[in-house]
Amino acid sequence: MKFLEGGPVRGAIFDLDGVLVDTAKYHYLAWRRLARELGFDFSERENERLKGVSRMRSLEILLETGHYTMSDGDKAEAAAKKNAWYVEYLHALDESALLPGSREFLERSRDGGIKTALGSASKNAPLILERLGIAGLFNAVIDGNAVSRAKPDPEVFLKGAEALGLAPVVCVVFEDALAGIEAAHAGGMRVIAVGKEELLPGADRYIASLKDLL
C-alpha cells in the first residue's frame, strides 16, 4: 500500500474517536449530563476543548467553565460517575457507528502486509472496538489503561510501535487532534490527519476519512 510520501510505512497506528468512529456524542450527552446535575450549563462549544484530552483533565476544564471547585476525592467520583454514563450509552454502539472506510482500510492494511495497532487515551477502548465489530483486525490495542502520559507525549504511539516490534519511522499514525499528531511527531512518527490543514497544521498528509485512502 503506498498512501504516504517518503520511507516504507509497516506499521498503521490509530486513534479511535474520530478516526474509525464517532462517539464524541456520547462523550458529551455524559459530560453535560454531569454538568446539570452540579447546576451548570455546558455547550457543544465549549465540549470543544475536551477533543484529544485525558478524563480528568477534561473534567477540570468542565469545572472551570462553570466556576465550580471540588476536592480530588469528588473529582475521582465525578469522573468515574461521567464514565459509566459513557458506558452506559455506549452499549447503542453498533457497526453502523464506524466512520467512512474505517474497516475497509483496516483490511487492506492487514491483507497489504502492514501491521495495525489502537493508540487511544480511552480506557473504553477495548468494549468500542467490541461494540463495532473490529478488534480482530488489531494486532495491538495501546489504551489508556497503559500508559500514564496524555498526548501530546508520545507514550501512547511508542508503546504502539514496540507492541508491533516496529522502529517508530516505519509506523503512521492517523489522528484527528492537534495533541496527537504533536505526539505523533515527538514519537518519530509521520502522521496523516483526518480533518482540515487549517485546524490540524504540521500533519504530512491530510484525509476526510479513511475512505479516501481505498
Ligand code: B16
Second form
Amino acid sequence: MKFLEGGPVRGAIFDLDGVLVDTAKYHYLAWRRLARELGFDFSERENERLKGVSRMRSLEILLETGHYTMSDGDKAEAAAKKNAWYVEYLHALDESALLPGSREFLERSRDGGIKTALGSASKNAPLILERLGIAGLFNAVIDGNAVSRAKPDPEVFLKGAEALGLAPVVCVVFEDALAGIEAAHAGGMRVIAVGKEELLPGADRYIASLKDLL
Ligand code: B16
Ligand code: MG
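Requested next: the structure of the form predicted together with the ligand (the form predicted alone having been shown above).
All chains and molecules follow, beginning with the one already shown.
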C-alpha cells in the first residue's frame, strides 16, 4: 500500500469524528439545544469552530458566541447535559453513518500489514465504534478518556504510536481539523487531511474521504 511520500508507513492513526464517521451533526443538534435553552441560537457555521475541540472548550466557544457567562459549576452541569443529549442521539447511529471508504480502508490497511489506532478527542469513542461495528478493526484505541492534553498537543497521537509499538516517523495520521494536523506534526508524524487545503493548510496530502485511497 503506497499512499504517501516520505518513507514507509507502518502505522495509521485515525481521528474519529469527520474522518471515519459523521457525528458532527449530532454534536451540533445537542449544542444547539443547549444554546436555545440558554436563550440564544447557534448556527451551523458557528458549529464549525467546535470540530476536533474538547467538550469543555466547545462549551466555552458556544458561550462566547452567545455572550453568555457561567460559573465553573454551571459549566460542568451544562456540558454533562449536552453530553446526555448527544449520547441519546448516538443511539440512532448505525453503520450508515460511516464516511465513504472507512471500513474498507481500515480492513485494507490491516491486510497490508499496517497497524491501526484511533486517536480521538471524544470520550464517547468506545460507544461510537461499537455502534458502527468497527471496534475490532483497531490495534489500539486512544480517546478523550486516555489523554490529559487536547490537540494541538501531540499526546493523543504519541500515545497511539506507542500503543502500536511504532516510532512516530513511520506513522501517518488522518485528520479533519486544524488542531489535529498541528498535533500530528508536533508529534513528528505525517498527516493526511480529510478536507480542503484552503481550510486545512499544512497537511502532507489531501483527500475528500478515505475512499480516495482505495
Ligand atoms: P465528546 P474527534 C471530537 O472528536 C469532536 O470533533 C468534537 O466536536 C468533540 O467536542 C470532541 O470529540 C469531544 O467529544 O464530547 O464525545 O467527548 O474529531 O477528535 O474524533
Ligand atoms: Mg475530527
